[in-house]
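There is one chain below, alone, in structure tokens, taken in the form predicted on its own.
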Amino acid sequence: MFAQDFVYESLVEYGEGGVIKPHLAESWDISPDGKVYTFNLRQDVKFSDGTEFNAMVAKKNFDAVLANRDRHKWLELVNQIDGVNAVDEYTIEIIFKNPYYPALQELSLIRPLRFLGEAGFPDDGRTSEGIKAPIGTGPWVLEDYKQNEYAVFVKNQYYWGVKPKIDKVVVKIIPDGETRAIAFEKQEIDLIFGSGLISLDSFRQFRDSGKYQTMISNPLVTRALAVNSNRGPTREHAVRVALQHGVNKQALIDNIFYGTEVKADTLFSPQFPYCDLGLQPYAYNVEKAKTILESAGWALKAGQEFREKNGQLLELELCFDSANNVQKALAEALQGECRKIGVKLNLIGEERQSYLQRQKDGNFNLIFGDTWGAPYDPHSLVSSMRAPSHADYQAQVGLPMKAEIDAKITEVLLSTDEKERQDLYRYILSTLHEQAVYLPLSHGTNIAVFHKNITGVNFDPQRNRIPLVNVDIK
């Protein structure tokens, strides 16, 4: 996504504090039904191959997307166009089958509603199967690209905006953590950038070492586990609710995290918009934890470790991406605190692809799955809580409140009304915290490690991108 953030662009931009900000749009009219956006495009934007950015390339880009709703079902914000117009060479207008509130955050988003030079569109005009050439507005270009080796982005000559400091950015794949930081204390690598590149006992030794710069963003998203109410033992309420209670999730932060990131009581942080409900946290309790799950009839006969009913194991997957470093000390850590209430947890660390498919099919028990962060949450999180291919929606497939759970998240993305709006929420993320479906662990950051002649380095509100057009080297 990060990539994609360097070369393609958006009408608006997110900045600090949610602000709504002109980007390829200079400016905007809303109609007084809330159906119909009017955008005013600049007319100083070129594509990296030196053609026009007008509304006729734009209305191509929403076509595109809007001709393969089905891939893009889960942003609210594509089901509610109707259609786009170009009203004249630098005018666009966005028809909305029904007012839709948070239409601004989501065209701000990286990805699917930014814009394609024309050379870059297939002979039909459709992008579901790919492109010919990635050409965007954005500062970057892609010149060239190894698969799961490199790539490299130089500077867009044609860029409008404030264009980057240094000419070339090269991208290094390295799969494994430790060979990064080796290869960054070698001076192979100028930055760090991201969550889970290196182990956070790496990030420690850089930062404490005074040889080079760290940095730690504010709180960007909510590490969590996805806790699957369809699958095995986690089907029944007790036992999720026991493991909210057996996780010490502050040994977690001062062991793990070396307080780069802080404790998380709720699936979303109280910043973020119609979040701040006041639920009442699970409190580490491990005897509190013991006795719920005796009382569900999970027994801890003696000379055994682990519970047993029914002549069944209390015995869980817990599946992470093996290629993330955090998620491996938090699985292994996780792993000892299920032991002391007598819960077997078993790790199931994959490849990034195999262990995303088992998000979409719903294969575990528990499996990381944090919030996405500004400029997405609470709406779009909670849109693609509908969408079978998801995660969240796999873990709570199972409770008996699902479909009133999705009809009050289709209410209350279409709602105008504010008070409305906010029991609506209520609603949907207290049963949902009830239901424990989710055990948030922390409040997600963002980490930087640079050499001390690298400057310029700072933080966006949105964890994907990494704004790199004022970095420089001394």
Second form
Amino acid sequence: MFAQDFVYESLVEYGEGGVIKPHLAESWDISPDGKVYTFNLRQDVKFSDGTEFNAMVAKKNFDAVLANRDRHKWLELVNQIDGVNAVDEYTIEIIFKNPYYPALQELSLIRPLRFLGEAGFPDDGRTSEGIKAPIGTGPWVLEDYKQNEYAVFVKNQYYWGVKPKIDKVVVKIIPDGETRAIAFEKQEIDLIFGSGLISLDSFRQFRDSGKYQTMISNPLVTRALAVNSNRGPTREHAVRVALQHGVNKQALIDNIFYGTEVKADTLFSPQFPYCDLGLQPYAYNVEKAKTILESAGWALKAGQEFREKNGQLLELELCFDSANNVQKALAEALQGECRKIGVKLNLIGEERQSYLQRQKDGNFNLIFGDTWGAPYDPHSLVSSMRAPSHADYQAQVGLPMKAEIDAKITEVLLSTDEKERQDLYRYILSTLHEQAVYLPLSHGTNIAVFHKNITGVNFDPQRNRIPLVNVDIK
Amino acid sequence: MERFIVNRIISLVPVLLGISLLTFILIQLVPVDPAEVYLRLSQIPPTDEAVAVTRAELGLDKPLYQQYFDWLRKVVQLDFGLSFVTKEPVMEELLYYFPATLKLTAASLVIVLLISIPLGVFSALYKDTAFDQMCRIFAFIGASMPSFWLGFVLVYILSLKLDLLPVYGRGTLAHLVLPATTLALGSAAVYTRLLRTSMLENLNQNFVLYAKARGLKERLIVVRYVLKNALIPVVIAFGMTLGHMLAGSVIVENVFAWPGVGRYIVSSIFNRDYPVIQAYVLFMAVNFVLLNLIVDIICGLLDPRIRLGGD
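One more: the block was the form predicted on its own; return the form predicted together with the partner chain.
And the full complex, kicking off with our chain again.
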């Protein structure tokens, strides 16, 4: 996806803290009813083939995406757009079916609403079946590509913005993390950027060796467990709250992530829009967890390891993707944490599709799931909580106020009033927090490892963007 | 000999039909619905309506026997359908990745032969000497070392520390050395021992004694008579190993970022890309069966009793 970001650009950009900044559009107006967005396009933008970027080609791109709505249904923005008009050579207006406040955030996404040059369109104008050539307005141009091996990008000579300092970027596809680390050490690679690309042991070794430069981004996503309020002992609020108090998240971060992630107390990091709510974290307190369980009738009989109530063992299923080493390590550590409070945690590691199936069916007590990161958080994830095919819905469906939560979600997405929106988010997120249907563990980050002759490495708030424009090799 | 080959080719048909049926049934036993997988891979949430539409589109709502015959009819025309992930024809993708794996396997084969024939022959001729003991140690280590670990050890020493070879990727002949050696060492170890045993058996045969009595030179006896006979069990085992190498080079392909068919199939299995999995199993079955046929022909050439027995 980062490769698409190298080549194609969006109308607006998602900046730190969710601030929307001009990009291909230098300014915009929103009609009072929130249904018409008028964008004034930059007049100095050219595609990499030298042709001009203007309202006509912008409209053509929108129309191609809208002609294929089904494929992009996952993105509420596409569902909400009614049509796009070219008002004059450098002005377009987007007509919405309903006022949809996250429109600008979603226009900053890497796909689908970015812009392909006229010559890249297939003859029938439909981009759903492929394109003729990757012609964009971005800082890089795809020069060469070999499936599963490499892609070579060179500078776009017509680029309107800050020109890249390096002439060429070669993206190498190396499936194995250890091979990546060795290739980096041997200087066959200049920069490793992203998450999960090398083992955290390798990262720690590079960081501690002092021979290389390493960086860790701000929190980008949250690693959390969805706790099923509709199945087995986790139906009980007390059990869900006890789990919150019983997990030593800092120990997980120190021992599994070697400090590369940050402890998460809430489903969304407070830096995301509408998420800085001052929610009271559930502190790590084993004794408190035990007392809560005890008061709820889950007693620990003498000589036994796990609690019981009415002859039923306090036994939960934690489901994870067996190919995901981080989930596996976390699951094993959590099993130990739960044992301390008398909860038997059974680990169910399955291959990915079966794990996804459990998310969809609600066939779990606890299951891993990341938030989606910027610019989707919080609105897109919150929106998906209404869909039964999501683990979030399944986890929440046992809550007495689920219908109200869903109604507020629908309201918040259509709300045009900033204060009302903030209040609605406060209700939704604080209710989910109080009901303890998520056990947030850590905020995931991107890491960068690079040689000392490289400068200008930075992170973007969007997880899948690799900003290389300022990178230089001395 | 011709009739022998024709008979073998005709017998392939029921074997392949059986394999195709088995693959089809096994995939049906997997508890995840292919329509849901298809939707998820297309980034479409699998709602009940979407699943129903997709099942109809993919023909999954038809009776099983009809699905099988529909699939088989297309397979006969070499149409394995489109990959759920890339939406490209599966056959084209297999043919795109397969040459890389074939090149890797062929290079490994050469290395196996270069190592196991001299080591096997000389460890038999110099039985129980220090050379034989060293070959034995090599065989034990080679056969017991997992290929991903061997790969990393070779990369660490030869690439990182000594800077002799590239770490990964393909391009020059130098890129081929490490992955091919990693893939070859395990088999080379096994074949060294197999050839040694087979050589020793043949060295004790009467025809060797007779040849010696006739005053033939030792070298001539070993190369023309003993080795030729000793190779037959090795060649038979080799046919199977070659199939395993073609189908099982995935670990080596991953370690060395070699863009072969092994990596392709593993990601397809994780994605539950059913058309690819079905095509791959059948494709590899054809490879195995053809390799066995080739092995039989080579054995026939090495030993007249085998080919004449067929006539």
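Bear in mind that the values here come from a model prediction, so they are computed numbers and not experimental data. Positions refer to the first chain, counted from 1.
Participant: Rigid-body partition between these two forms: same part for Ser27 and Ser202?
Facilitator: Two-body split between these two forms; Ser27 with Ser202, same side.
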